[in-house]
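Quick heads-up: it's one chain on its own, the form predicted on its own, in structure tokens.
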Amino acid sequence: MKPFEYLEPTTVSEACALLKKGGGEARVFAGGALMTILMKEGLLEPKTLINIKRISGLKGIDFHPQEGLAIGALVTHHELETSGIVKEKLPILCAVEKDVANIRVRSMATVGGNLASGEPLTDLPQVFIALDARIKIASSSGERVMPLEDLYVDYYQTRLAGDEIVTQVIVPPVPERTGIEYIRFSSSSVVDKPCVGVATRISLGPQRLCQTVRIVLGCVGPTPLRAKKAEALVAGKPLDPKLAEEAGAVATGECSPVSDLRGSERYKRAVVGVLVRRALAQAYESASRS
């Protein structure tokens, strides 16, 4: 690992200013779960490492009736998993976090770092996208808010500018009669990261028609992907097994999996079809009960 300058700002504005000064050769460090690996492997060699752990304004989880759930970028996976507020308002997030890596990683790695990394083999982005989450982003020139699904560009590439930091994730209140489901599948040979992860959300209208539908595919392309053709197929209809299977078949054609240790392209597409069918059915059943 090459020598680097190590800095610990105490405010967001200070951190953004340091990033801007670094001119593309500075990197933000929070939990360090991914950053440490990349640096040890020589895949990333920043001249300046900016540890934002001392910025208290990036911590904490709050709920506001109008805005929804606000999750600070420095909230760890374990904090999200065990949060009483999250368990009450969005228990799906607690359930998802239980399968993220291991307790040591969950105790160090942060939600903001996970989302901002552009890591393609992870769980949280597709769940947050299914929930229509937005992220707050700070820079040396101000703040902006964008839908999380617009953040991702390619493998490990996002639309964050060189001096920008993710400060918060905002999940809007979930409508009544809504079901949310996430199913991940890991191959037996590589269990640390998912082979495929599918998140679905269904909000029902009159006569149990699917009013709002989200189908988000993870780990089968360079970025999380909304299967919009499959969503459109389901929207406005009552869900039955045949429709769920058709939606799964459509979703398999919307993703771009690559063959690797976790399975072949053909295998992953087959898994997508099965998981979409199951996740839709479970979300629909949950929405019908609520």
Contents of the next structure:
Amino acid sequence: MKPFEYLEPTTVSEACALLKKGGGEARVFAGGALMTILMKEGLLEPKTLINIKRISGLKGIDFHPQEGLAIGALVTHHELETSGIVKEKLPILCAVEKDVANIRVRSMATVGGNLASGEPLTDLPQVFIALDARIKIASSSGERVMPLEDLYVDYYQTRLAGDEIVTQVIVPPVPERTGIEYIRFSSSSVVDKPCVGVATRISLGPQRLCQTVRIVLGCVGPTPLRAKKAEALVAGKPLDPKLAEEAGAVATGECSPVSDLRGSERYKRAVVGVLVRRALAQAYESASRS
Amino acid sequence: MKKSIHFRVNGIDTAIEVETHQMLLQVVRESLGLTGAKFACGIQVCGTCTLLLNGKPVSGCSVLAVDADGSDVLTVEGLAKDGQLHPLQEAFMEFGALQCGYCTPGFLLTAKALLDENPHPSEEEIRSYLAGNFCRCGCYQEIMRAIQKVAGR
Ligand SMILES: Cc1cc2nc3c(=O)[nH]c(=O)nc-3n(C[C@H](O)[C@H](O)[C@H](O)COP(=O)(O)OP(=O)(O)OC[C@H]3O[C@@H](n4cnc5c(N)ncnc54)[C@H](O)[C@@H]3O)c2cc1C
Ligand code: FES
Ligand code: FES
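With the form predicted on its own done, generate the form predicted in complex with its partner chain in the same format.
Entire complex below, previous chain first.
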């Protein structure tokens, strides 16, 4: 690994100022799960590494009845997995975390890093997008909030500017009679990165009609992606097995998977169809029960 | 670039100068002479390099040594207390939960972290927590039994 200058700011504004000063040569370092691999392989050779882990303001999880759940960027996967407040308010997040990577990665790597990396083979972005999550972003000139869905541009590319840091993920309160489901399909071992991940959310209106529908596909394109045609097909209707099947078929045409060691393009499309069908049916059922 | 770090390794206050790009595994093995943790995949997949950082399992192969500044580090060498093996070590011997032993330090430390977090895990919980540790000699059944014994199951 190439040597670098190593800095440990203790406030967000200090970190943003250092990033700005470093120009394109300084990089944020959080859990390091992705960074250490890229740097060891020589794929990334930053002149300056800005370890943000000493910034206490980026830690912790809060819940406000109006705002929802606010998750600090430095919260680790394992902290999210075992958080009492998350288990109570949004248990789906704890369930999703159980299958992320392995315990060592979950102990070190962060939610902020997972979302900000733009890595294609991850689980959290599609789940948070299905929940209409927003991210708070700080820079040397101030703060902004963006729907997570808008963050992604391409493989490993996001809309974050060079001096910007994700500080928080905000998940708004979930409406009553909502079902949320995530199905992750792994084609080799359970601890491998996902081959396909599908998140669905259905919030019911009167007469058990699907009022709000989210179908978010992960790992089958350059960015996590909402299957908007499939969502539109389901919205305003009660869900039955035929409709779920149709939505699955529509979603297979909305993604753009590439063939790799986790499966061929055709195979991944077929998996998307099946997972969308199942995840919709399960979300609808749990929404109807609640 | 060099940096001085201070941390507790197996309960002993340790101050050492490291290169900022050195991995914790390398420092523990080569500078401190604690060679229990092993290098294998180098990409956080296999678990032979497991160390406990503030009680949580991490991959020594992929954690910067400077990132451990101010932390508590436990290696397999620190598991026995006052010449007395840890109950997990006793159980691994009793059930023959190893052949070549390359994976053993990682399994022991991961199992310790699990039991510290959850003293009586179910079989399912043990499997899930240890899913990221590989044993190429295939001693999984024996490892499972050894941990279950210590977990009182
Ligand atoms: C073996 C292995 C298996 C994995 N399996 C899975 C899996 O199954 N599911 C899954 O979802 N993920 C998986 N991951 C990804 C992992 O969960 C991490 O979340 C992810 O790699 C990055 O998190 P980090 O905190 O380590 O970030 P780092 O490696 O420190 O940083 C990653 C990138 O994000 C940037 N960054 C980090 N934090 C911020 C911030 N707050 N603001 C702005 N930019 C930031 C960095 O500059 C860098 O570009 C796996 C990783 C490994 C190594
Ligand atoms: S050598 Fe570190 S996980 Fe394999
Ligand atoms: S005992 Fe040989 S790898 Fe596990």
